[in-house]
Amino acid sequence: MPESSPAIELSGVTASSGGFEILSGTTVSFPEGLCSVVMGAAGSGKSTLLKVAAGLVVPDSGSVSFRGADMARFGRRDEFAFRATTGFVFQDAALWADTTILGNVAMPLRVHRHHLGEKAIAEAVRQLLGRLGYDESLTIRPAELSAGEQKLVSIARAVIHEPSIIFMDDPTSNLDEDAVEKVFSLLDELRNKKRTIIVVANSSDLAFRFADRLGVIKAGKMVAFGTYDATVSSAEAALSTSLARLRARGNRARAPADDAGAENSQRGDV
């Protein structure tokens, strides 16, 4: 099967913070319409990689392209169009503290879906949060929620406007098993709709179940990126303990169908 064209492509990207180099000449192409999962140890550069790919961090050097267009050349209109077609789940949720839960999740609709009235927006927010298992009031502030509830709200905000590209930074962290399964159901739906999903994660279960492409980042460099089975076969040194968990699941192409319900292992750092 021919490779999908890149939705997001990083070429020779270097990025630093506080005088420390975080990404070092990183090159990777995330295919359109597929789910790409990037794993790596703490401090390997996963979150920075995702933020550079999403245009939230400007690299020191190299280029980032969105469907072939250099993002460094984007004007205000290009930037707005890019934001309308993408959503981002932050590792720490990054909700607006002085805004209600309704206001947080509704923001992309109010900005990018002007035709919707407030009643329709509120109903869309209520339905989506309900599917994710959130059952608290929509009028409270984020500080009144647990870390897991805040993460669910962040996920809802990222997908409420039905973007074609979704960036996710460790989307199952701080979630209990029931919440993880609801997030996995959402990921199933997004994959069935051929959305482009780019995830950095510590969850071998998420990688096993959803990665059309699996990458490994180490010390700011992509040391492997390809199909799930190819990456698991080639990245032993970089994946370390995560490789053992992934290998234990076997070759995905031959795995029994009920392996999709394998025991959740989202907590361990990789």
Second form
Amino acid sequence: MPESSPAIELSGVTASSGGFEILSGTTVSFPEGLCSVVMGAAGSGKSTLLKVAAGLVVPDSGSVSFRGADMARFGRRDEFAFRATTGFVFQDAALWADTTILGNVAMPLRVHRHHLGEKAIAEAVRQLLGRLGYDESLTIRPAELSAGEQKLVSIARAVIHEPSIIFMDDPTSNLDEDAVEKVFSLLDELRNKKRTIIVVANSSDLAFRFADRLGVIKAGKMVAFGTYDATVSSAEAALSTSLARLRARGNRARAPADDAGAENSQRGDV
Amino acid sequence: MIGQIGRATRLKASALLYGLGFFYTVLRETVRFFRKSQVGYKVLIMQILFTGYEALAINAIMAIAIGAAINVIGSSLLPQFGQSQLMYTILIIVITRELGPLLTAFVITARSGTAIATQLGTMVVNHEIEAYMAVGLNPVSYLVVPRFIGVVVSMLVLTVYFNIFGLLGSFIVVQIVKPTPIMEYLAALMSTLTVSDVLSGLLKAFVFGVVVSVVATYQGFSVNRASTEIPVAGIKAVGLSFILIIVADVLITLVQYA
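The structure above corresponds to the form predicted on its own; please give the structure of the form predicted together with the partner chain next.
Below is the whole assembly, all chains and molecules, this chain first.
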């Protein structure tokens, strides 16, 4: 599959909640094998955008497609195959409160790789959590962990089954600096493996370091989306305080992905 | 004014249709649950333990007390009309056909209905439902169906227990008022008990179990985003379940006796 072919595409998506429109005709294409970072102020629609892209929120209008297939037409098997291919990190961890840490992280393997057996699954969970610096017991419940530890467990749950597309909602929130570095190492590894990573974040550090594609969402509209350099220097981005911080950091070492598929760069809603 | 009534009616009608659609989905997923191996079996076992096993004691105490009370009232009233022989008939009809399923349903509504609604509501607010969807688990088949089956099975078993303990309570009073050998007491009961008494009680238990579980799960999922909605969902689950249980009870009784 060509590197720049779209993994997930949103076309004219409108979504609302409680009578309020959160996304207003958003159009964006997240390329396969690259890390796309979408930034925006609180309440701009970042999390809803991510949930719509992941098929967790059904849009009021518009279409969402996964590798060219309209997700609205997914049957039960298509949906299950899509879930086997994707992982989702929630902003507030969203761990299952009545399930142990082992049970939480093991669930995607039990659902999608049940042939592995419980022993291998437990070992895989132990190894992954160890790499993320989690050193608490696996048999305790999420309520016994700090918010940062819960976030690490949530990240582990999203990647344990080695999905090819990972959705991340502010993955470094609530984390201390050491934990952020561990998450960045994991992101490095996922990026090297050419996984498609779609992140919505407030962290300019994360965008500066990982964004192959950078987007800005404002009041439910994607006002800019393209290569990192193109978005940072765009006129619309000048209005974004997040991007102002990135501009202030100056040029970064140009990632190969900035060139690859650069012709695919686009602005949202255009 | 007319517009408001129209809007309110439309909202109620759409909520009713949504509820019927939810019920249909639960039934469809229940059939699928038995057809394929599921990770939801653990949830089912936990539900039966909570709803059935843990409610045994309160159900038994209530049944013994009710059985005793019916016997005390019956044995003081019936002789005045020269109808002492009706004691066993009244015991069987009141306990197996009416109070067994009804009071058991009330206990299950108060314990499990509220627990299910608030637990699911909390899961919605904490995005745990979305997390299940994200890993490929259908929330209805993983969370609702095991609770549905668990409550229905528990309801049936607890009703049978209520009947047994209710008749036991009556026997205890009989021993105080007019000591009777247990075999004689059982023989009198068995000669009065008919298959339709048992089936009637079990039919009601089944229907009440369906009502409690579907209403509680529906109310739990109706929580949108605020934690303040969670106790409201619990209260609505109890209120609506009580109303529907009584309506179902009257309808089943009407069909049987009309």
